[in-house]
Structures are given as C-alpha cells and as structure tokens.
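One chain comes next, on its own, written out as structure tokens in the form predicted on its own.
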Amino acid sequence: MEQGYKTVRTVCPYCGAGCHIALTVDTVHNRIVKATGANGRTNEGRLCLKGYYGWDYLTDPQLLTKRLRYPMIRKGGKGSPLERVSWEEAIQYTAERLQAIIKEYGPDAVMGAGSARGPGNEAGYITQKFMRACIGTNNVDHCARICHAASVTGLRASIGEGAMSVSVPEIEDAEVIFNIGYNAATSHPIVARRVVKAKAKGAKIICVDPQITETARIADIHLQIKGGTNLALLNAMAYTMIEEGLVDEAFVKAHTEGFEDYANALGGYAPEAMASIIGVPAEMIRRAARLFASSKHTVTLWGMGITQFAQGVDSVIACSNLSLLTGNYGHRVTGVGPVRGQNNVQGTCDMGVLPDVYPGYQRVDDPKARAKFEKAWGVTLPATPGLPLTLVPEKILRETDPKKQIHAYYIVGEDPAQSDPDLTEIREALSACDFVVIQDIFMNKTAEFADVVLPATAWGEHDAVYSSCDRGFQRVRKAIEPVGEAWPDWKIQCAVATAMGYPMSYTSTQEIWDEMRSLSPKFYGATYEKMEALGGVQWPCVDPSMEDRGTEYLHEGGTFATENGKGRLLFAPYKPVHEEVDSEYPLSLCTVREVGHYSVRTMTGNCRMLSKLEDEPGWIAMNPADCKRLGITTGDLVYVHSRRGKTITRCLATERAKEGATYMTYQWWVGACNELTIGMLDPKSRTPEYKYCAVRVEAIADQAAAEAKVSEYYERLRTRMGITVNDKNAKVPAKTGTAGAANGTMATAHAKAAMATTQAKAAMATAVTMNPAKEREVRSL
C-alpha cells in the first residue's frame, strides 16, 4: 500500500446481504476513495452499484442534502429555526424536556425508534436499553415494523423462529427456488448472483410476482398474478399439494401439528375456483404446486412483495406451510428466506429494538427474562409490550387521553416524514408532537419538525457489528474520522440517560456487546475474537470456544423453535385488498426498490455516481397500453393522484408492468410515492399496506412549465436541507426539444428509460458475471 494510504476490511452499509467490502482510505486527508469487494461468506469479492459507489456521501458532497455536524434546539419552540449549541447545553435540554413529559404523563408518552442502517448492533442494544431501563417504557421499535415484522410474527407463529432458516450460499445449491414477492436483481444483486448459478446448476424456479422481473425471465414457472392475492395463491397451492397427495406424510406426522384442521379449512381454495381472483390459470397453480413438493432441496425466498400486506403475516405463514408439507424443512439448501432489506433490519431486530423483546427475542412479558434484565440494568421493567412505531400518528392525533397519546418522539437514524406510509398523516402527527428529537447523520424530512437535531457519526466513521439477512454477525470497522462535532449513536443515548440520572458509560463497542451477550443466550458465542478470525457468525452460536462456529440452517431434523419442537401447520382466509381500483382510482400502485439507491436516499442520493445513474423526480412505471389511453409516453412529468394526496413523476413505458398495475420506487423526494401510499395495517404485525392502493395518473399539457415547478421546487427543497454549495451536479435540468431530451447531468428520456428498463438486467449481470472486463462494462452503466 502506497504510502499515505490504508485498506480497511468492513461490511457494505447497505442491503442485508452483508457483502464484506475493501475501502482504500486517503489517511492525509482522511477521505475514502475506492471501494472493491473482499472475499466474504455471501458475496466472496463481489459488491453491486451501491457497493462500489455507495461510500461517497462520506464526504459530503451536498446533492440532496448535507451533513448534520453539530447540535441543534428550536430555542422559539416550534416553527422557530434550529440553533447550534453544544453538546453539552443540547443533552441537558433534551434529558429536562423527557424528564418533564414523563413526569406529566408517564413514561408510555415517550416513543423511541431505532435504526437498522449504520449504527450497528452496539447502538441498536443501547437505543432499547435507553428505552426500557432509563424512560421506563416499551415504546421501542425500528423499521421492521414496516417491512418485515410480517415476517418475524408470521414465522414465531408457524416454527417459532422469525428468521432466515437457510444461508444465503445455500441457495445456488437448491433443485427449486420458490420465489414469491422478491426481486432481488433490485433489492440483494449478489443474493441474485446465487440464483442465476443456482438456474446454471440445474435449479428450477418458480416466481410469483405482478411484474416481470429479472427472476420472472428465467423462471421456469412465472405466476404473474394480481397484485394483493398472495395469501389466495398459497392456500391454492397447499391444496392441489393435499388432493394430489405430494404431502411428505412422514414429516407431517412426525413434525407438525394442526394438519387435518388445515386440511379441512383448504376446502374451497381448488386452483380452479381460485384462478379468476388469483388472475393465473388454474392449471399453472398445479404445475408450480407439483414443482414445489418435487424436492426435498426446496428454498423458499420472500421479500416485502409479500409482507407489505394487510395479510401480510398469513401470506407467511402460508409460504411456510408449503415447506412444512413437503419436508422443506431441517436440512440444508431447504426451508425459508424472508430476505431482509436494509443492512442490519435482522440484526436491530436481534437487538431487541421492537416493544414486545429484549435481545435475543426473549419475551418482555416473560417474568424469567424480565427478572434477568432487571437485575443486570438495576431497574424494575414494565411487563406490558409497547407501541408498535405504525402506530404513532394514531397515538398523536386521535387519542383524546392525554395520558395515553405520545407527547415525545425520539428517532435515531430513520425518516418518518419520507418513508412512512400516508405523509400527510404524519407530517400533521410530527407538527402535533411536544417534542421530537432526531439523531442522524444528514438533515432529512423529519429533522424539519425536530425540537432537537443531535450529529451521529455515520458507516465508515466507527465501529459495530451488523447481522446480514441470514444471521450472520459481522465487524464493521471505523476507516476515517467523523465530520465536525458527531458523535456515534450509543454514546449519545448515554449521555442522556447520564443527564437524566440512569448512568450509562462504555468505552468501546466491544464493552456494549459482551454486556448484550451475557444477557443474549443464543448470541453468546459470538464474541468479537470469533468474528475476526472467522469473518463472521450466524447465530445461534451459544459457546464462546472456537468449537461453535455458529449455525448455517436452522431446525436441523425437523426440530423447530416452538414449545413442543412442532411447526404448526395453520390456515387463514384470502381476503381483499382494502383499497381496490374503481372509476375514480382506476390504476394500481405498489412501491418498489431502486437497484441505485437505497432507503430514503440520504445516503445514495449524496453519491456522485450513483445520482447520476439515477435522479428526481423518479418514475412511474407503467404498461403502454396504459400510457397510449392516457396520452403519455416515457419521460413526460404526470401527477399520481390517490385518496390522500398527490405526486409528481416521470412516466415509463414499460412492459414489465401488467396493463392496470404501476410501481413507483420510494427514494425520491420530490416524486414521493409515499403522499399516496395508504396506511392500512395489518393487524397482526402492524405493517403497511405498501404494496396496493388505488391511484389516477393525469397527464401535463404543459412540459416545459412543469420541468421549471420540479426543478424549483428541487431547489427550494435543498435550501431547506440547509444545501449552500452551488454544485451543479445536483440539479434538475429542465427538459428541451420535442424528443424530451433533458440537459445537464440528466441523461436524455431515452438513455433514462432505456437505463430504467435495464437496470434489475444490469444489477443481475453485475452479481453473476465471472467475467472482469464484462463487470467493468455493466458498473459503467
């Protein structure tokens, strides 16, 4: 290594593939300025686009926004300007202003989210710790909650353990994958790697999915259904598994529990009673039904297609029934893959961030794991579990108790005011709180309505653990020194539970973790020696000694986490979606990813490269037939109009989407799908209704003046991140001439759409390549 420069191995700060990753660092002028891929368990040297480009808002570039470097109060109290304080007058203000509110109402009025994304495992340990033994409240919870918490209840349920049964190098080696609301081309390109060298060994797949994705091309089986009959598809094929006898009958008996019930209840879901709804002949139904029981190497892989449901915990549920009745489970290369989306959802959620857990998913309401954590942090705890976040706004603005509502709301390192479901909604909720305290790395939509803005430092600036999607615990290493005045999250959460008279010190990441071990059964083995010398760890792993190397699969023989060891085999009804099309709302909607960006893009959209591949207002996509009734074609600027607002977007013509369905991907600010999303709640789970609302699209006579409205209001958006730079890469360019061609650092509408169509191909191609010179030709789209 030159001098004056050093390699730091670390973990990708991205999806939950837990890709380990090589950063060059620039030690002079202590700035990252390569990253290539590092031979870890799940990606072994490879990284996707965000992988390789996805460090450079590290040096803040101001794009969309800018970096929060030191505290700041609304000293006027709301709708007053934040001003910079120090560090020490803004953890006082802020432990005063808690201490009031819990005096007042007590300490339910006080709600905590945590963070899945850079903090790490140490910080997700200190934010519910914070929570529960200084507040006194189980109002914790993180943004599980509005992606896979589906998952995590719907598998307690079913086997008792909420998690990835099997690994993700598993998956190349399975005879079939059953692939049902996941596109990982977009959302987990090196998870995509695994199933396209899966397909080269001779796997075959069966995808379930409203679009055509880069799965659904190579598929063997492609359902493309209706979007929101997940769960009437599962139970159809359960049946046609029972009435054609593909039950593993052995397993069944010796297994599970609840199968004649089961059985009796599929009465009415035969395929061809179905089919209409489903909007997939019945005979396909059958045929995916027989390829699924065909092997005892069955891997199921699910992603927020699924989830994002009103009956998003059922359609779980279902999808692990099929495994239960066909043996699917116990072994390797079998069982189920609810993949998780952003970096460390998995390991916030190990990390006891939700109101009814503490780490290691050991329950609030059990008096034994209480009684242990009280006695470890010196308190007494509530038994009751707490608010889940989904539940907020109806907590602010609909509770007439005041000693029942939320009066404070302390969020580390997410963005309600751009990610959760119904903005309006919560903008009104966040402007209705007491007091709201945000601690992050950039200024974003929710620090707008923030009391107290306090600096984290960010990936990259400190050292954690982060757990992949399949359980896997890995060190992330700190590679240069944080900007201004940041702080890492836990010491934050100490200081003030310092200030509000619970002390709580550590002087290293590691020192928080052997703490969270020792109450963690099922992590204990995992120390922070084992993971540097094997590069990670997948829980459970419960013996220090280098004998336990950790867990691959899950439920080994057939031996599942429930009471009695049984998987239960349990049947719920196919209802509708809440909001269907109509004359009014005559088109679909369902939230997407961006293989380009990631989460709210505070992150992504501050990468050079990344938003050049990639910028405002974003797209919806749409067949074109769609598009020829309505008079658009791609590149126009629409407005999507639902029952709770509207948006404005470009249109993209394309194929992949089923005549009637459109599909909007959610990191954009300006073009925000989630002004239209619908905050229908799963009941069981509290999870969004994401993936299904009713929307109009309107077409724009005037072009020219809605570039120079998108582009204004880009701008005045930025001034109010607190953006001086006058960078123009960071503008939206107006479009000219009558091809729509656009200027600037935007591509033209046909290089745009054509990107657009090809980017799941390019993120697929990247993640499967074997090929040097072909992966530096698809990294330079």
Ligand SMILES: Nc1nc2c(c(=O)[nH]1)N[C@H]1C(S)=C(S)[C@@H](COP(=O)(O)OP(=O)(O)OC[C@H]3O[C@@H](n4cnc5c(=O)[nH]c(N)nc54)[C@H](O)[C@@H]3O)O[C@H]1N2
The other form holds:
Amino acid sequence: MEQGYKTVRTVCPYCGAGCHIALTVDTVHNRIVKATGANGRTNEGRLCLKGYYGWDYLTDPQLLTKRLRYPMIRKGGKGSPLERVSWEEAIQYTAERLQAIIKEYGPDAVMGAGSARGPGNEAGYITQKFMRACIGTNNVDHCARICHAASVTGLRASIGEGAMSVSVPEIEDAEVIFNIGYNAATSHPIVARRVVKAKAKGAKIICVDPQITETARIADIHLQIKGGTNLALLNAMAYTMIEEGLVDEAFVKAHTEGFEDYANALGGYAPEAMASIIGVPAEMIRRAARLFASSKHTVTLWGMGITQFAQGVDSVIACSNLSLLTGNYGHRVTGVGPVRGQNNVQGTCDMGVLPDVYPGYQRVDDPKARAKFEKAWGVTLPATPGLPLTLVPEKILRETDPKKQIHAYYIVGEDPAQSDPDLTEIREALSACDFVVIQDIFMNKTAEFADVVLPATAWGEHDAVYSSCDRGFQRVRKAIEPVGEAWPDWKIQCAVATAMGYPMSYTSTQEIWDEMRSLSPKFYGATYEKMEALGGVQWPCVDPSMEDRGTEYLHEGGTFATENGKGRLLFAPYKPVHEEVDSEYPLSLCTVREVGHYSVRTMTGNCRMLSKLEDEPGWIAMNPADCKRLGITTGDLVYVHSRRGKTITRCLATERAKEGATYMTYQWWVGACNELTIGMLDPKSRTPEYKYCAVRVEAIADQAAAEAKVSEYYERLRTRMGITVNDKNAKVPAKTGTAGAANGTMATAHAKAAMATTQAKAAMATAVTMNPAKEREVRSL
Ligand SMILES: Nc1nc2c(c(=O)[nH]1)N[C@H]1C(S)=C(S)[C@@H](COP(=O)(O)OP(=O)(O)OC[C@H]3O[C@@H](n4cnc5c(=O)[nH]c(N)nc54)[C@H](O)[C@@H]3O)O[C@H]1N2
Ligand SMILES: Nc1nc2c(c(=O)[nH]1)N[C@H]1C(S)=C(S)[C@@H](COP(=O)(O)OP(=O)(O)OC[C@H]3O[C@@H](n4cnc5c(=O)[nH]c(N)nc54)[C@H](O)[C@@H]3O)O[C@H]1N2
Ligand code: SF4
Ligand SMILES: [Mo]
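Moving from the form predicted on its own, what structure would you give for the form predicted together with the ligand?
Every chain and every other molecule in the complex is listed next, the one we just looked at coming first.
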C-alpha cells in the first residue's frame, strides 16, 4: 500500500450478518476512502450495498442530519435551545440531575436504553453496569424489545436458549428451508446468498409471507397467508404432522416433554378448519408440513413477520415445536434461526442490556448470580427484573403514583421518537419526562426532546466486539480519529458514574471485555487473542485455551438448555390481530424495511450513494387493484390515516402486495409510518404489533401543492437537525426515488416508472421557499 494509506479489517456496522470488511484509510486526511469485502466466516468476501457504501456518514455530508461534535445542554430548561458546553459541565450536570431524581423518587425512577448499533459489547456491558451498580435499578433494556425479544422469550421457554441454534454458513447445506416472516434479500442480503446457494444445491424452500418477497419467488411452496395468521398456520402444520404420522417418535420420546397434552390441544387445528382464516388452501398447508418433516436437515428461519405481533412469543414457540416434532434439532444443519437484525443486537442481549438478565444470560432473580455480581461490583443489587422499554410511555403518562413513574430516561444509541410505535404517544411521553439524556453520534428525532445531548464516537472511530446473528464474537477496529470532541460510549457512562460517586474507569475495551468474561462462564473462553487468531468465536466458548474454538450449532445430541435437558412442546391457541380492517380503515398496513436504508436512517441517510437510491417521503406498496379503486398511480403523493395519526408518502402499485394489504418502510422521517402503527404489545415479550394495523389511503388532488409541502417539511426537519440551508452540501429535496431498486428487491417496472414520475414532480417542487414558522409536526402536512 502506498504511503499515507492503510488497510483496517473490521466488521460491518449494519445488519447481524456480521460481514468482514477491509477499509482503505487515507491516514493523511483521516478518512475512509473505500470498503471491500474481507474473508469472514459468514460473508466469504462478499458485501451488500450497505457494506460497500455505508461508511460515508463518517464524512458527515449533512444530508439528513448532522454529526454531534460536542456536548450540549438546554440551559434554559425544556423548550430552550441546546447550548454547547464542556464535557466537564455536561457530565456534572447529568450526574446532579440523576442524583436529584434518585433522591426524590428512588432508583427505579430512572430508565436506561442501551444501543445495539455502533458502540459494541464493551459499551453494552458498561451501560448495564452503570444502570445496575451506579443507579441501582434493573430498568435497562434496548431495541431487542421491539425486535427479537419474542424469539428470546419463546425459545427460552421451548428449548432454554434464545439464540440461533444454526449458523449462517450451515444454511446453504439445508435440504429444506422453512422461511417464515423473514425477508433476507432486503434485511440480510449476505444471508440471502446462502438461501440462494442452498436452492442451487437442491434444497426445497417453503416461504410463508403475505408479501411476494424474493424468497417467495424462488420457493417451492409459497404460503401467501393473510397477515397475522402465523399461529393458525403453525398449529395446522403441527396437526398435520401428528395426524399423518410424520412425527419423529424416537426423538420426541427421548428429547421432549408435553407431547400428549400438546397433541390433544391441537384437536381443532385441522388445515381444512383453518384454511379460510389463513387464506391458503388446506392441501398446501399439508404439503408444507410433509416437506418440513421429510428431512433431518430442515432449517427454520424467521424474522419480524413472526415476532412483531401480539402473539409473537406463542408463534416462536410454535415454530420451535415443528423442529421438536420432526427431530430437527441437535445435529449440524438443522434447527432454528431467529435471524438477529442489527449488527449487535445479539451482543447487546449477550451483555445483559435487558431488564431480567446480567451478562451471559444470568438471571437477576437468581440469588447466586446476583451475589457474584454484587461481589464483583461492590454493591447491593436489586433482585426484581426491571422495566421493558415499551412500557416507558405508560409509566410516564398513565402511572398516577409519582414514586412509580419514570422521571429520567437515559438513551444510548436509539431513536424512539422515530422507531417506536405510536409516535404521538412517544412524543407526549418524552415531553413529559423530567430529564432525558441522549448519547448518540447524530442529531436524531429523540434529541429534540433531550435535556442533555452527549456526542459519542461512531463505528470506525473506536474498537469493540460485535456479536453476529449466529453468536459470533468478532473484533471491530478503529480506522480513523473521531470527529470533534466525541468520546467512546463506554467512556461517557464511566465518567457519569464516577461523578455520581461510583468510580468506573478502564483504559481499553479489552479491559472491559476481560471483566465481562470473568463474570460470564458462557463467554469466558472468547478472548481478544482468540478472536484475533480465528477471525471470531461463536459462543458458548468456556475455555480460554485454543482447544476450545467455540460452538457452531447448539443443543448437540438433542440435549437442550432447559433444566432437565428436554425440549418442551407447548400449545397456544391462535388469536386474531388486535386491529382488524373495517369500513372506516379498510386496508391493512404492514411495516417493513428498505434494502438501501437502515432503521432510523441517521447513518444511511447520510451516505451519498445510498441516499441517491431512495429518499423521502418513502412509499406505500399497494396492489394495483386497490390503487385503481382509489384513482392513484405509482409516484402520486397520498395521505395514509390510522386511528393514531396521519402521514404522507408515495403510492407504489405492485403485485407483491395482495389486494387489501399495504406495506410501508419505517426508514422515513417525513413519511413516518410509525405515526400510524399501534402500541399493542405481546403480553410476554412486550414487543409491538408493528406488522398489522388498519389504515385508509387518501388520494390528493393537488399534487403540486403536496410536493411543495413535502419539500418544505423536509427542509424544516433538516434545519431543526442543525443543517443550515446554505451549507455547500445542502441537498435538493425529493429529487431521487427508485423504490428500492438496488439489490433486486422491488426493482420492478413500477419502480422505474415511479422514478420518472417522482423526478418530474420534484422539478415542480424545487421552487419552494422555507417557512420555519409553520407547525413542527408531520401531522401538519
Ligand atoms: N414500524 C416499524 N417500526 C420499527 C420496526 C418495524 O419493523 N416497523 N422495527 C423495529 C426494530 S426491529 C428495531 S431493531 C428498531 C430500531 O430502531 P433504533 O434502534 O431506534 O434505530 P437504529 O437506526 O438502529 O439506531 C438508533 C440510533 O443509534 C445511533 N448510533 C449508531 N451508532 C452509534 C454509536 O456508536 N454510539 C451511539 N451512542 N449511538 C449510535 C444512531 O445514530 C441512531 O440514532 O426499530 C423498530 N421500529
Ligand atoms: N436494509 C436493511 N436491513 C435491515 C434493517 C433495515 O432497516 N434495513 N433492519 C435490521 C433489523 S433491526 C431487523 S430486526 C431485521 C429484520 O428483518 P426481517 O425480519 O426480514 O424484517 P421485515 O422485512 O420487517 O419482516 C419480514 C417479513 O415479514 C413479513 N410478514 C408480515 N406480516 C407477516 C405475517 O403475518 N406472517 C408472516 N409469516 N410474515 C409476515 C413481511 O412481509 C416481510 O417480508 O433486518 C435488519 N436488516
Ligand atoms: S449483509 Fe449486513 S453485515 Fe453484510 S454488508 Fe450487508 S449490511 Fe453489512
Ligand atoms: Mo431489529
């Protein structure tokens, strides 16, 4: 490499596929200039478009929002502007406000959210230690709650362990893939590659999805079910297996319990009885059950189409039941893959950033585990599990006893004002909360409600370990110096703890990692040295010597992680979704993802290449017949209404959506679909029903005026994020739009037509001038 450049090997900061990346760094100008695929266990040198182009946010092009460079406080109280302060002042102020709240209401008045994104496992460990040892509460959680919490809760009940039992590379050797509620081509393109390879090697694919996804297109059986009927289908498949003698009796006898009760409870679930509810013919359900049971190498993959329902936990258990019934656990290339979404959501769970467990999934209500952490941390720890983060609005807005309310919310790397359901309610809660701290790399929507804003270093600017979706600890390395005065997340929370009288100080992430390992038997063997030598280590890894190279698949030999080692066959009845369509709101809305953009889009929205692919205000994908009825076509701006709010977006007519069903992606700030989604939660995991609510789509007669409003609102949003309109990088709004054309998903003729329409319309919109005096909320559109 020529002088002035270096190569840094690291792991992608976006999805849980955990792809290895080689970054070319211009050391003279302190910037990354290129990313290429490196040979990692899961990616074998391949990357998707986010891996190739997703680092550009580090150059701070200020397209959507702006990097945070120094600490800020609202000195004049709520509603006053954020003012720049020194680190010393910010830390002192935060410590004093937290101490005052604890003094008045007790430690459980404080809620902490950790980050499953850039910070990494060491910072996650510090977040939960800060909340537990310094604040004195188990009120700590993170976005797994609104994501795969149902997988963790459900699998723990079924087989004792919440993680993927199978590894990503094994998928390509599957004989049958049962893909349910998971759209790998969009969400984990590098996992999708294994599904495509499996198909090429002869695997049969069953895809259960109400939408025609890329996996559905290559499936041997596509069950295009009515949204929200997973449990009816899974129970009908189990019924078929039992009725048609497809059960692996020896496995069930040796390795499971509860078969008799389970089989009896399934009595009413014959496919013929369920077909009209599920919306697919009974014979297809039977064929799917037969195909599933035909192999000992059936791999089940699921995602948000299973977990983001009020029956998420029951559906996870029902998925696991099918593997238990057919002997699809305990050997290579079999079992379950709840494919973790974010780059480090597996890790943030591993580190105990959850209200009920310490690092390594040791329960807070287990006296032995508690005693161990009390000794290590030199404090007395609370014995009862804390608050799941989806209950925070409730605890701020509807709890009447001030002693039981949440008065402070310390949020690390999460943007609830964009990603939580029912944004009206979240805005009310954040406004009513006495003290809100955000610690992030960008100004985000939640920062608008924060009393203190603390700037953290981003992926690329610090060292860490991330856990891939399949339990793989992998090293993430610093490539460039941080922007402004940003500090690593772990250092910030150590400083606040110290100012509060609980000294925490470390000199490196490795020192934190080693403390964590010493307290977590499951991870004890996964040293930095071993990760360095092997490229990564899959847990469990108990022995630090090189003899123990980690664990590829779980439950070897059919011995499960339950107390008696048996898998539990547990029955739950199907219940319909909470909010069905009716004459007032006649369409169903399911919210999904954009291939080129990521969650709240602070990062991908600030990558020039990615934001050129797709930009505000996003799309609502609808069946052409529904569009015709409403008199709308691809590219038209439309209002979408639900009982909770209203938003504006563009129509995308596509056969991928069934008649009556619509899809929006939650990446958009202007076209924010979480204004519409419902706060209905699974009672066991507290995960919201993001995948189903009732909406109405309204055509807009004056398109030019609507285009103008969208552009104006977008500009106002950017101004509020701190971008000045005259910035040299300031972008012309709404000029792009290819409806997810990258990577093949949604790359339909409709999408191309949409681009032409959008560009023509955007041209009309550019003449708009800003009017910052107008109302602030999207509902004003
Ligand atoms: N309607 C709808 N809503 C959904 C979903 C859906 O399917 N439909 N899915 C849900 C799911 S599965 C998830 S996981 C959530 C995700 O929702 P969030 O967790 O809110 O979103 P992210 O974009 O992952 O990142 C959150 C924040 O982390 C910050 N960040 C990134 N790196 C760092 C770092 O190194 N340090 C710090 N301090 N901050 C950092 C980003 O700037 C951003 O503000 O959204 C949920 N919301
Ligand atoms: N590009 C990109 N990649 C991402 C993300 C991103 O924002 N952008 N986010 C990451 C995160 S946080 C996560 S959690 C993962 C999520 O990854 P996925 O789980 O793939 O996420 P979704 O696309 O939200 O939902 C999956 C599928 O569920 C289907 N579905 C909806 N309702 C039902 C139903 O009733 N039954 C069944 N069987 N299926 C249904 C949807 O049609 C969709 O195809 O992606 C990660 N990867
Ligand atoms: S598949 Fe996921 S981890 Fe791999 S490059 Fe794409 S976003 Fe990054
Ligand atoms: Mo997620």
